[in-house]
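Starting off, we have a lone chain in the form predicted alone, written out as structure tokens.
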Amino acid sequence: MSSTSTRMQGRFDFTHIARWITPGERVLDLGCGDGALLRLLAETRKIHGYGVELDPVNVTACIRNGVNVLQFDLERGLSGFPDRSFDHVIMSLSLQTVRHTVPILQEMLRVGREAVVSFPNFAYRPHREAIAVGRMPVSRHLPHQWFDSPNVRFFTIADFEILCADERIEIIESMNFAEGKLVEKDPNLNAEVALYRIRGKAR
């Protein structure tokens, strides 16, 4: 099996994100980790990509993966990037780790023509069941105990869609998953991960 196929199996959302990217696009990946998504997009979509990552271990991994990476804290914003300097700005399974949610979404939609975000759905049925018995949920996409979690925001699919409506963010397309499979019935209850393609509405 090729290295690309292995990565696509390891993160099922990467496969769906790649389908939203046109060959040759300019892509910015925020909280890019080891650069696996950008490397996949470079190999399969021939994109021109940059990653943003704070963790020095991940920055080193990006360099080893041949990914262009900038090391800085996303909470400081994206002021170094001009308006519409990218076709897509991606934040994959990282939105729940930032404190200033609305400003980072606004910045993503300023520097990118469109944005792609994915996040764990706190309202997923097993999470509700954990809370019902008095425990904070721990799962594949919320793997940390409450006392050492990097997540600072716990929100649901319904919460995110209300935020988009309030902030005049257009949802172009969305997909919801549980155990890597598409969920269509009541995703706020039955999906563990949500994936959105969004853009700013004209004011």
Contents of the next structure:
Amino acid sequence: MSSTSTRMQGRFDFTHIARWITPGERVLDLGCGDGALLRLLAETRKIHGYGVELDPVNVTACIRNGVNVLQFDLERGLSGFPDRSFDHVIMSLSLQTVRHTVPILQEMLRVGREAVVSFPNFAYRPHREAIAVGRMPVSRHLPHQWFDSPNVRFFTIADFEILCADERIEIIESMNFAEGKLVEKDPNLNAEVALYRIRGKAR
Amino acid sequence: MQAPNAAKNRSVGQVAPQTAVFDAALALKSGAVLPGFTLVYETYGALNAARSNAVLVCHALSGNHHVAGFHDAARRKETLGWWDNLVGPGKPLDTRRFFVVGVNNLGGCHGSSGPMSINPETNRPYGADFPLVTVEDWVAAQARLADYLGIETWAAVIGGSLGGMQALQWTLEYPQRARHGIVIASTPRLSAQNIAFNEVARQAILSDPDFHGGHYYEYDPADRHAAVKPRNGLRLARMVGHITYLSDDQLAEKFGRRMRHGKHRFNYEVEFEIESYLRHQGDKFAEVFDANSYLLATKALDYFDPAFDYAGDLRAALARAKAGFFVASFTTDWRFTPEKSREIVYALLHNGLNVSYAEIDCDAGHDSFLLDAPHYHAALTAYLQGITL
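Would you generate the structure of this protein in the form predicted together with the partner chain, following the form predicted alone above?
Starting with the chain above, the whole complex follows.
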């Protein structure tokens, strides 16, 4: 999983994620890019954090940022991590790059007490308009052409919420954004990025 | 990042080994006691006033204290240290910032007490009577050297392969004396296959008619380097070992099925280039290394298993550690696979320790740790730069 470019543009959601993290937590950030979020959380929330990142340039960037980073392939799952070994497991703007969507969500909710997930909303109005004129959308949060995109799953806010219901995943809180601002009205149409705080229902 | 040519010139220059003699007895893990011992070591850079910038470099099976620089300016290339691409001014382990120490381990054959040393009880070389030493014993001896050099705490202990085991062991045995453990291409224990290869190597030496039960030096006391030594056994041992250090892909690329004479000759002389390469490696090694030392080092590898006293639970074994860790493995290393490094990483994670892990894409197999694959040295450089002094 390589999420460099999408991650660089996703930083506005970091401050919102930070609000959900209480000081001193153990945090695992999947697809952590250059470690900017973990660094922010270490500085502002004194967390004990680890990042998972496959791209070697990002791995070195994380180390330079003073962040613990593990060069693991998320497609292999999180089987080495014990149950409930983290307070929060975060996947910021990377869920769309993982092929095994349900297994990784389940793994996040096994390893973490809660999970934080953000993703680009494929049903954002400009994306719909692109499709309407017959082209795949290319935008700030879907910056790649169809042939070189790291994204392998294309889904909407509505799709994600249906999946959560089907998989007995409880949505504790969610926020939606467009152009860095909160979106309240009809997020599936008006939001380009969605941010969720979730946990497993069966407990 | 440095251009390759710039890095080459950043040498610590000409260096000379030093000797430290320890009079106090050392009780070994086997129960044997060394009445005293000698360690040969080299240092690069300068110890700062706070004595907080010392880094210990631990060597692997065939390494020694000569880590960086050269011994002979006229034979610079031939006398270059084994990890010179890592250690020097402006290199990843930067000697402008760190005081770096290399040491030849106990049981070695490059000046530290070992089978070639004189046994004070008999006034003859120890030979096979030199006690078996373990990674724990090496670390205990290295701790004496640290005391001798006035180093209370290492900023880091670093090593590849068997050297990585020592780095890990330091963080367990002396949690207050190693602030960082850098464990590269290593493993928490040898697999049955690893031990099997070591056993083949040992049998090659032990069954050499020139081995004489390990007391071969005495068959020509005038010249123990050149005359009687189990050269064929050691050569075979190195050949089989060397195969395990390289990857199948790398051998295919380097040699393939290339033939020396371009056609089959139907005899046992060198036909394929890989045969020539292996024989050359074996011959070269048999000239410079001692068979008894090789036997000892393979046993130290086999015995290493910090989880052994914890019913096989590596997490429990690593609970003592307090250091920060950098662990690295190489994708084509089939001797100590990335899976083994990940096991160390997960055990460290379990104990809430700071750890970063890089899995380096490099086609050179186990020996990748001695090379300078760009992402490898970049990650290592970043980690070392992040160590506060």
